[in-house]
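Here's a solo chain for you in structure tokens, the form predicted on its own.
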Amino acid sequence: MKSLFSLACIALFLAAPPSPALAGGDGMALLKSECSACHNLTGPAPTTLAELWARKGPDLFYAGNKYRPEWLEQWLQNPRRIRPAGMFYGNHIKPGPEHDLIDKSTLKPHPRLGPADARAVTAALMTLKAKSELIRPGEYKPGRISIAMGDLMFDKFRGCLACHEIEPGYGGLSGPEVYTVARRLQADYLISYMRNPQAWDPRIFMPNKHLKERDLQKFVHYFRALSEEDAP
């Protein structure tokens, strides 16, 4: 069942009209003029904790190595929050009766783009390919794993559920959801990132689990299975 928070965010995004400031522009020009206040388009990644905590949106200077363009184009037209508690959890929580709660008043919706702008911005983002040396094209080999075995790997063996949701409303809130990750991110990037998160983002909280190569493959199998289960 989707959480009330997720449903409220979706309703807010659907209700918001495409931003007129972004209508009809060149993709790279739009990125520089409208997106650079929240997204790092040129690098490098944060090198201090203060810089990491101040990050408002994901770095995009390697977006072409990270995102699946077909997903990105659709998401820009109908954005939905992927990190339940924002980029840095500590900036968006408040004390609750039993545990911390998300302070929704501190979270701002992402602007919606019209189809033409979404297409142009996606094309521009796909040209941003810093850190290509970390990608091994074709490294991921499609395969299958059961959801049950994947859940064991993800939660019991590796403890990833503490930070990531594996379905809406179930899992940690400080990291991005993983039930849509296979639709969002390129498989070869996922393997590279899990192999060494700090190679991509030196100060990120994501731990290096020192996964074996076969387990990197299995995790992507698991993410693909979760995405298929969550597909509309």
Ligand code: HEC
Contents of the next structure:
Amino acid sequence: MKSLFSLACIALFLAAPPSPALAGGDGMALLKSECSACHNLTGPAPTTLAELWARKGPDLFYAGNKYRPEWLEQWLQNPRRIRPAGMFYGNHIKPGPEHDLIDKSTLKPHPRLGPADARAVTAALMTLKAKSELIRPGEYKPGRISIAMGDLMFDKFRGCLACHEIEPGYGGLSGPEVYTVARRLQADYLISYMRNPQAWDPRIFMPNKHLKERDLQKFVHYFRALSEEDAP
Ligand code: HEC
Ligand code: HEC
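Condition change, the form predicted on its own to the form predicted in complex with heme C (HEC):
Next comes the full complex, this chain leading.
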């Protein structure tokens, strides 16, 4: 019994997380060696359409202003698709009998990290804070909107559904799914991005709809409601 206990202690000790400073340092080295071939870690964002279409993964040089760290750490260990037709849908569709179909064979699974690396990489990503001037901390004020009203705004009033899925298999394919976005991204980032997508990513084809401040808040309420519905 006693020896079992000490064995468990040794195991716990071996599995202990590295110190935060060390983790951050290791994480940055991993980012550079394993991730920089597909992700831009230093900026700037693409300045031409050719660069935009050739982009192999989302820009990460403002990751600390964009992602929720608890989501990052989980997703890096268990990545699943966020953009149904990849980074640039034009590169991943093929003609179908009635409309274009996603050519799944061209979409590769994302590299997967173990728990310690995911923690270290997350810590490193959260230090990348370009474009902080676009974030107004605490701007999002939690509130509620019914899914029905949110659907109406997202589809009929603003035409966002043409590019974004609001549930698996329902909605446009050229943008990221929005039913998980509130779990993935920081609320103040969501507001800032929807206010002016091109301030973050100058050549991105999401239109600036000049949404009112009130509507920016309502869209985040809506995404939060969708994320709750989608939660396992
Ligand atoms: C072969 C290219 C490639 C490599 C290597 C790669 N990624 Fe990615 N990454 C992608 C693509 C493509 C996506 C978009 C996936 C999607 O939308 O389904 C992505 C998405 C992500 C996302 C989600 C971002 C968002 O805004 O949706 C994170 C975080 C991420 N990668 C981190 C990493 C890290 C950390 C590494 C290194 C350990 C890495 N990636 C290595 C191609 C790559
Ligand atoms: C013409 C297509 C298009 C339309 C219409 C559109 N979007 Fe987007 N949206 C995009 C693209 C493309 C991105 C960014 C893709 C990326 O980062 O890979 C994006 C990103 C977003 C994001 C950030 C998501 C993420 O995971 O990074 C949100 C939130 C968003 N859009 C909300 C909206 C809302 C609200 C509307 C309607 C007012 C709208 N979009 C209309 C194409 C569109």
